[in-house]
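In structure tokens, the next block holds one chain alone, the form predicted on its own.
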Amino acid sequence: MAGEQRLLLENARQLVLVCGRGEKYLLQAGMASLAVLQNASLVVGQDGYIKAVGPADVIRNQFSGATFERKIDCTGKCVLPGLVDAHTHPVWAGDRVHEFAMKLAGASYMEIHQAGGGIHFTVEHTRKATEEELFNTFKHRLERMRRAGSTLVECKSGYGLNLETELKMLRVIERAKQSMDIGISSTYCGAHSVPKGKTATEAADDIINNHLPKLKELKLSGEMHVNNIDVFCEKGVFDLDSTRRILQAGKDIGLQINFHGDELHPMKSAELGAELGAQAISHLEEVSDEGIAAIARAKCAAVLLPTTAYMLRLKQPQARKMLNEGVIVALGSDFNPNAYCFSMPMVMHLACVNMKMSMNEALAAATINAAYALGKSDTHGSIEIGKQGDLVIINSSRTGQMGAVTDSGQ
């Protein structure tokens, strides 16, 4: 095949496709034996999409007349799909280091929250920050994530809680979408907490009557395209009824439902998500048995966040039970001022050690299933012809060791 191509990765000792038959997600059985090629090469075209994957000698013959902008010799190395971080809060100002000392002294998450700390502390600082200040810190965080192997990241607003600041955060995310060499799925999370001086019902009314119509208007004008809607469904924050109203209103304007549920208290969030056709629900530390069965039936992804359980000393999410019962399990870093983790390899490590996932399960959960949680598994999450050439090269001959050499085909 002649013509100029963008990238040739040749002679990889191991090329981990993750999926080989166009699967949109993997359940437990599929995670047990991921698709892998030995001594393989791949080609990324000028459009950034994968054009060929196969044995090194076959690719060499197929592209004998082609020229490449870049060639990388992957002898003795392993190539993976770019990692997908399915849950982050990366746009904010200020820091909450002082709260770590409070936690160590025994204060709970909700005690800090109710004392004006937590989300409210970050809201205060984010409202004061300029758009340029937020963009510069956000850009730096995304670069750190990319260096750790993430090539697609879900990014939430949610530290504004008023229309002006939520839009400021979403503009920052949109700007990064257009200007940075990393994939972004943007999430409106204006229901991250109840603003001071409002009830949950009043906050929900404001979101439904003011915030969401503005997002719809900006989408129609082409100024901003938000992908997902999120609500923190939790005792003392947004109850089940307010959560249902907000999520349904978001769905009505074309947003995917992808929300926080069953984290600190059992709220029947999973059951609600299944009822509303949610693409994904995050946390689920306190999910009910009925909720697990419901999201398995609904093919709603469970985005598990081992960093959060670790930091807040919570009960670990029931990854093994979910996998056994047919849930699509994905992973996210939950990067935020409270859980400062840029690294999906670290998240995968915690998933294996603390949630008892296998290495194969953790890799699938951080690639194809995390992409599915964002509605992106048709273009991301595996190394297959026609998908975006987002790739991680690790300086190891097999996937049992996570290295640090990365290259993105974006």
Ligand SMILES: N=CN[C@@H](CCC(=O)O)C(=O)O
The other form holds:
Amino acid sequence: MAGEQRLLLENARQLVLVCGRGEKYLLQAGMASLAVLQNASLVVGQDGYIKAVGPADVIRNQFSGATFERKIDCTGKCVLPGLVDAHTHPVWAGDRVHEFAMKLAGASYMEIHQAGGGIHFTVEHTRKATEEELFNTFKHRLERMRRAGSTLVECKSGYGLNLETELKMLRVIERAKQSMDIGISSTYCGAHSVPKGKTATEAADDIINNHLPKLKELKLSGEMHVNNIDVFCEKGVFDLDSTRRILQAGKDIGLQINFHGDELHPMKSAELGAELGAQAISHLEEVSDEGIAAIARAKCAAVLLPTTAYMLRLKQPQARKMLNEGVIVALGSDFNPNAYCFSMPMVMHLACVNMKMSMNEALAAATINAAYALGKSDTHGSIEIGKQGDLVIINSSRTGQMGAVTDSGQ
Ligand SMILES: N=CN[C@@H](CCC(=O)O)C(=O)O
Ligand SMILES: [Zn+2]
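Alright, leaving the form predicted on its own aside, put up the form predicted in complex with this ligand.
Every component of the complex follows; first up is the chain already shown.
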């Protein structure tokens, strides 16, 4: 093949495709044995999409007449798809180190929240911050995520709670979408907490009657493209009925449902998510057996967040049971002022040690399944022809026990 291509990655010791047959997600058996090429090369075209992947000698012959803007010798190295972080709260002002001290002294997350701290504390500071201040700290956080290997990140609003500040946060996220070299899936999370002075029902009414119509208007005018809708479905925050109303109204304006559920108390959030056709539910530390069966049937991804269980000393989500029962398990960092972790490699490590996932399962959960949780596994989450050329090169000859070794290209 002739012509100018953008990038050639040559002669990688391992090229970890994750999957190679257009799978939208991987389940237990597929996660246990990932697709890997040995001594392989890869070409990214001028449009940023993967043009070819296969054994090094085959690619060399196929592209003998081509020129490349950049060539990287990957001898002895390993190439992975860019990592996908399926759950973050990265736009905020004001740190919560004092609350860490309170937690170490025995206070629970909900005790701090009910006393007006936690999310409320961050809301106060985020409302006061300028758009520029929020953008600058957000940009820095995204850069650190990218340095740790994340190339697609879900980013939530949710520290405004009123329309003005929620829009300010979403504008900041939109600006990063347009200007930064990292993929973003944006989430409206105006129901992250009940704002002071309102009941949950009043807050739900405000969201349905004022916030969502504004988002629809901004979408129609092309000013803002929000992808997902989120609610913190939790005892003392939004109950099942308010959650249902808000999520359904979001779905009605074209947002994907992707929400916080069954974190601190069993709420039947998973059952609700399955009923509403949610793309994903996060946390699920307190999910019921029926909830696990329901999300497996509904093909609703479970986004597990090992940093939260670690930080808050919660019981671990039942990753093994979910995997055994056919749930699409994904991972996220849950980066927020209470869980300050930029690194999906650290998240994968915690998932292995604390949630008893294997290394292969953790990698699949942080790539193809996390992309599925964001409705983006057509274009992200694996190394396949036609997908976006989001790649990580690691200075190591292998990533773990990859299992299936494929010697032919696609
Ligand atoms: N549980 C709700 N939301 C976040 C925490 C946000 C915060 O404490 O600021 C979470 O996913 O862990
Ligand atoms: Zn969260």
